[in-house]
Each structure stands twice: as structure tokens, then as C-alpha cells.
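In C-alpha cells, the next block holds one chain alone, the form predicted on its own.
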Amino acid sequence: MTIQNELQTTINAMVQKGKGILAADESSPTIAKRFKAIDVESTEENRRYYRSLILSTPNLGDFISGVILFEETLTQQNDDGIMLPELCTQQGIVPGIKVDAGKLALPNAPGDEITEGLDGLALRLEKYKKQGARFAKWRCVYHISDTTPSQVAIEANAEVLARYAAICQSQGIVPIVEPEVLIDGNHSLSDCVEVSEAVFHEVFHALHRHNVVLEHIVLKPNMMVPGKESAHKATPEEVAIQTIKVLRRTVPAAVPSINFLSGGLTPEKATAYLNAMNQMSQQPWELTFSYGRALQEPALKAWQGNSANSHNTQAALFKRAELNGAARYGKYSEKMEHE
């Protein structure tokens, strides 16, 4: 098989109708935060148990397409001896793997970031694919502020982005490509709607340059929110119309799916704008989700760690992921969260 029709034939079974991308990538930094929310430790047991708990969900597959998972998780077991990425592709789940290697502070670009990672990309995606992943996951972030992002963070980021792109596609391995303008501050819905668009053009940009193949990608953006410290709280209809705006301006229509982040929104504000955004008109490309907490969250709760309470975590998620199942067709209803 050719490496065009590989990313062909990965694309397809990760891009489609009803379902979307469970990202369950968190780093050590992260689930150790989310395990403490429910007084768990993180240890390497507990992750491990945590993960295979929640990627035996059954029928996992009937709303999730794809799930990016943490480096470790490649090479754990469930209890029965199963691989993780394996119990992924038993359910008709995609297995895929996050590689950059984290952010830092930007060089004469105060309060910006760059994520880092790309030494040795080529060499580490040939490893993880004969550990089961067939796709990619790389974050840059933007800080909005009155002095952030520079041209620079978006220039510098667009490129790191592109870069890790095109050596994913040489390996035969879909890049999800994830741009994310934070919800962190007090700006304006108006703010990152400027910011979104001026990111996702330099992104564009930067993927035609280094012969992206276009077709070949999913992108991950952020939705057009105000920061969570705004006073002013969008409704679900002005977070898609200005959404939608931004994307027809910067994205082309050769991509083949969009899957949202949800960035510090709640699980019911999550796909409650993802189905406002499926109400519109048809869009070139699919609107989906990839969600880590707004997907996990529930499950996380209804877990507090305890094996007792495993059906009821796989439940929790199985739920979500159904609701923006609907979300996706854009038949959601806030009263689906009470059934």
C-alpha cells in the first residue's frame, strides 16, 4: 500500500458520520491534576486501570472514531493482557498517539509559547506505529492579552506546526494539527475571533508551504469563545456563527473534518455549541469533536477510583460520547442531559 493510500485509508476510518475523537492523551502534569480532583494518586497502576476502563467502554465505537493516547498507554495492558491500542482497534477505534513534547516560553517574546519536539519526530512516529497508532496529535498554543500573541508566536507556532505535519505524512501517519487560541483571560468573544483568524491563516499558510497534503489532515481548533473571566457569556448560537465566519475565512474546504477541543468548557457547553454548529447550513467540511475533559469528566467522577464503580464510569462515558453523537447532527437537547 502506498503512503497516500495509507493516510487515505486511516482518514476514513477516523473521519466519520456521528462520530468524533476521544482524546485521552492527558501528560503526566494533567491526569496527576485530574486524579487529584477525585483523590486518586497518579501512579502508573492507576492510569493504567483508568485507561483500559474507560477504552473497554462498550460500544465505544458507535460515537468515537479515534482516541490519541499518552505515550505510556502504548505500551500498557488491560487486565486480560490486551494491549490498549489493541482493545482501541477491537472496537473499530482508531489508535493514535500525542508527540510534541510540550510548550515552553518563547525567546523575545514575552508571555508567548512554543511547543517543542520535533528532534527525532521521524524516528519516534516509526516506533509508535509498529506499537499500533496510526495517526498524530501536536498542540501550539496562544495566549490572548494585550500584548499576546506576537506575530512572531503565530509565525514561529504555524511553522513548528506545518513541519510536524508534513514528517507525520512522510511516515504514513494523519497529523492532527491543533491550533489553540486559549480561553484563559477576560477578552472579548470579538478578541478571539481576530486572534482565531489570524492563527488558523498562518497555519494554512505555513502547511502549503512544506506541501502538506491537505486531504490528509484533521484539524483540531478551538471555538469562538470569550474568556472564561469575560463578563459576557456567549449563547451556543453566537459561539457557531462566529465560529463558522472565522472558519470559511481561513480553513479550505479540502480538509476533511474539523474536531473541536473543548478547552476549559464544561461538558454541556461543549456540545451544546458543537450542536448549534451542525443546526446551520452545510459546511465543506465535517464538524465534529475531540474532547478530553468534556468527554471524561463525568466518567472521572462517577470512577473516585473505586473498581466498584466501573460500569457506572463506562456509563458516564458512553453517554457523553452519545449526546455529541447527536451534537453531530445537530439534534442535541439540553433535556437529553436529564434521561
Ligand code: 13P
Given for the second form:
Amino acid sequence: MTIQNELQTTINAMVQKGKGILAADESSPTIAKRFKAIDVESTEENRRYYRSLILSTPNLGDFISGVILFEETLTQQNDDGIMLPELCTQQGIVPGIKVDAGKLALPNAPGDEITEGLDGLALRLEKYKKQGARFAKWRCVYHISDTTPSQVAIEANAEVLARYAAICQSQGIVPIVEPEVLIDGNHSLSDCVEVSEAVFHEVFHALHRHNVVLEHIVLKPNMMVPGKESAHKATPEEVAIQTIKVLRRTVPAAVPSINFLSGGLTPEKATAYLNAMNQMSQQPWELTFSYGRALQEPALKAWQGNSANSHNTQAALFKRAELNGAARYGKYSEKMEHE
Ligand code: 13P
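Form predicted together with the named molecule structure, per the form predicted on its own context:
All chains and molecules follow, beginning with the one already shown.
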């Protein structure tokens, strides 16, 4: 199979009507934070147990087409000795891998950050591919404040996202390109619109410069929302209109799918906002989800680190996957939360 055919096959499996992606790629410090909230210690065994539990949710593949894993998970097995990437494949779910190495302060740009992990990436991808991964994820973040993000941060992060995407495609791995304008702060909806437009524009400029094939990427952006501490609360319709406006201005129609991150939105809001977008007129790309917290939060709460809660944990995850599946068609309503 040529590399282009291989990439297309993976895209076809990742982008399916009524489905989205589960982000289960929390880094070690992040999963420790999530576990701490339910008073569970982040040991390798607890992480293996929890992740094999959620990945074996019956019929998860009805609404989830791909799952982003953390490096450690690629090498773990469930209690029956099945490798976790293989467990995903058995569910009809494509396994993927977070490949960035996290972020650091960007020198000479106070308040801005840059994502690391390009050195040796091609070699790492070769290994991850042997372990079952078919796509990858790389996240860059942008803080909104009076002085950030600076132009240098916008350009530097676009450049690393494009280099990452080009390296992935050269290895037959589909890149998920994730520029996240953070929700932290008291900025307005229009601040988020202005920054996101500049960020996405620069990302696609860099992708073009690096000859990345847009048909073979997935974009994972933030939605247009006011800052978490802003007094203004946007309606789902406002979020949908502003998000679609920015995406139409910046994302070429060749991109097959836009899978939003949830970025600290409540599970209900993340679903309602996606639903409102899919109720608008037809767009050139699929509009779907790649949620971490908005899919897993209720499952983690149900689990509490206790195997007696296994059924409720899987049921909580399945319910959010199903509701987001409905939002893919614009057919979600608030009352479905209580059914
Ligand atoms: P959230 O949906 O929790 O933002 O996580 C998605 C993700 O993969 C962040 O990199």
C-alpha cells in the first residue's frame, strides 16, 4: 500500500458519521490530577485498570471511531492479556498516540509557551506504529491576556505543528493538529475569536509551507467561547455562529474533519455547543468531537477507584459518547441528559 493509500484508509476509519474521538492520552501529571479529584493514587496499575475498563465499554465503537492513547498505554494489557491497542481495534476503534512531549516557556516571549518533541519523532512513530498506533496528536496552547499570544508564539507554534504533521505523514501516520486557545482568563468571546482566527490562519499557512496533505489531517481546535472568568455567558447559538465563522475563514475545505477539544467545558456544554453547530447549514468538513474531560469526567466520578463501580463507569462513558453521537447530527436535546 502506498503511504497516501495508508493515510486515506486511516482517515476513512477515523471520520465516520455519528462518531468522534475519545482523548484518553492524559500525561502522567494530568492523569494524577484527574485521579486525585476522586482520591485515587496514580499508580501504573490504577492507570492500566481504569484505561482497560473504559476501553472495554460494550459497544463503545458505535459512537467512537478513534482513541488517543498515552505512550504507556500502548504497552499495557487488560486482565485477559489483550494489549490495549488491540482491545481498541477489536471494538472497531482506531488507536492513536499523543506524541508531543509537553510544553515549556517560550524564551523572550513572556507568558507564551512552545510545545516540544520533534527530535527523534520519526523513529518514535516507527515504534508506535508497530505497537498499533495509526494516528498521532500534538497540542500547542495559546494563552489570551493583554500581551499574549505574541506573534512570535503564534508563528513558532504553527511551525512545530506543521513539522510534526509532515513527519507523521511521511511515516504513514495521520496527524491530529491541535491548536488550543485556552479558556482560562476573563477575556471576551470576541477576544477568543480574534486570537483563534490569527492562530488557525498561521497554522494553515505553515501546513502549506511544509507540503502537508490537508486531506490527510484532522484538525482539533477550541470552540469560540468567552474566558472561564468572564461575566458574559455565551449561548450555544452564539458559540456555534462564532466558531463556524472563524473556521470558514481559516480552514480549507480539503480538511475532512474538525474534531473539537472540550478544553474545560462541562460535558453538557461541550455536547450542546457541538449540537448547535451541526444544526446550522451544511459545512465543508465534518464537525465532531475529540473530547477528553467532557467524555471521561462522569465516568471517573462513577468509578471512584472501586471495581464494584465498573458497570456504572462504562455506562457513564457510553452515555456521553451516545449524546455526542446525537450532537453529530444536531439531534441532541437537554432532556436526553435525564433519560
Ligand atoms: P479535553 O477535551 O479535556 O480538552 O482534552 C482533549 C485533549 O486531547 C487535550 O489535548
